[in-house]
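First, one chain by itself in structure tokens, the form predicted alone.
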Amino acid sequence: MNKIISSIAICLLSITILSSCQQEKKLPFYGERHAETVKDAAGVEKIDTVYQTIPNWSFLNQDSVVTTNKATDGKVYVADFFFTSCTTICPTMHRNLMTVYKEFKTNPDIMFVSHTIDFKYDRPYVLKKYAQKLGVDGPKWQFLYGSKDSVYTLAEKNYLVAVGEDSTAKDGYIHQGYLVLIDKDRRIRGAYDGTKEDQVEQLKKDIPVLLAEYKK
């Protein structure tokens, strides 16, 4: 009997530890970071780590409406960089991202933001047609147009995604196909190759983990 009780106790302890580990799981932070002296609620000074964040931005969306970071403030969102005439990685990337969109479509805490890098052709009406063809309707997934400097700087300096014009490339542009996961405080918490299904599946698993951090 004592052996049975001991076995049950060990099992319960293992379950408790496993549950605790799952609850405490957090995603990493990406980008630059620095130490800063801050005061807590009691006014006591302490050293805290400040992580790289996405700055304020303002672009035109697929409905020709000025859209700013206020659309994503307080939400977890997935960002990427693409262009509508891309025939290489974009179709696969957005087809995979569409599965993430469908899975979290009814969750008000999740958004999707796609920045075009084709400042010459991808005007809002082009983005609108692209979104409709993809099967996206409503404000949950924003397709954004902006100047070359504003978009390229945001991509490379803030989202840490390489983009650029390239006359030798098949479609005239080059870019990485990362799906970048941003938390409610504008910090980078993950980057997933949108052309690889296993990484997209990992993104689906990581989104709830990130959301759970804000429920404590």
Given for the second form:
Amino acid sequence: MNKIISSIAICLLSITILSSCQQEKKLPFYGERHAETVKDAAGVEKIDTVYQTIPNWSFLNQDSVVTTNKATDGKVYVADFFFTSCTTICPTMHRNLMTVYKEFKTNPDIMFVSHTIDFKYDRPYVLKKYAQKLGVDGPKWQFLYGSKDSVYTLAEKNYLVAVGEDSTAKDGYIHQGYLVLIDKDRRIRGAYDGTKEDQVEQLKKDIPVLLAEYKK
Amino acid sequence: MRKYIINFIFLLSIVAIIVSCQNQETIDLQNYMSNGKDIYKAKCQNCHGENGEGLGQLAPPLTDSVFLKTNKNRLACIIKNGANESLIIHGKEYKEKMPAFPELADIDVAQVMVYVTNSFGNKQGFVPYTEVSTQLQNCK
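Now show me the form predicted together with its partner chain; what you just gave was the form predicted alone.
Next comes the full complex, this chain leading.
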């Protein structure tokens, strides 16, 4: 009898420990941070850590509509940098990202944003054709076109993804294949190599964790 | 115990006989298949997929055995020089650009071609690289 009780107790205990661990699981913050004095709701001053955020942006999307950060404000989203004529890592990145897109297709809190770095050729109608051929329609996954300056600065300074023109590269550009996870407060919470299946699987696991932070 | 050993040796020699009986072509095929698979993973899988399933309408599947058979004499040229025309695969039209792979030597083209035409449900058998070389010299 005693034995049964104690094994039940152990079971219960381990369940509580496990579930409490899960609640505490939080994704890390990336980028620069600094301490700032802020006032809380009661007007009391305290020191808080402020993390790097994605600034306002404005680009043309695949429907040639001006699209701004308003589209992603208040959502968790995955951002990446690619170009349609890329024959090396982009097909793999988007093949993998497609599986994430399908998994969260019905969740209105999630979006996908792909910036082209080919400012010469990837006009909105080219992006539209690409999206359709990839199998994407609707506004959940935005393909964005902008000037070289605006896109490259956003990539390197804000999303921390290296991009560049390179005449010696096979397709004329070089870039990293990261899928960057942004939270509802525009902070960077993850970067996953979109060419590696295991990292993309991790992204699929981390999205619900991030969403859970906002459910309290 | 002795019996086991004798049985074991007997089995081993049978295996050895079978292996040595395999003709040169089968061995070549195996070589091509394994090297071809490595090339496929490094250069082709991004677009055509791990199982030759393609990528949406951006890259066609490599599972259309009929297409691969009727076009078998130009596959080497497609692989080496790329393609940019309208192709009907599994009844669907594809017209995106496939890049050229000038860095692939004739033997590499032969190996990856043999891999593709004997995977994903295709079964065309072996093609020696000398034949592929001739095809490559006559690309349009």
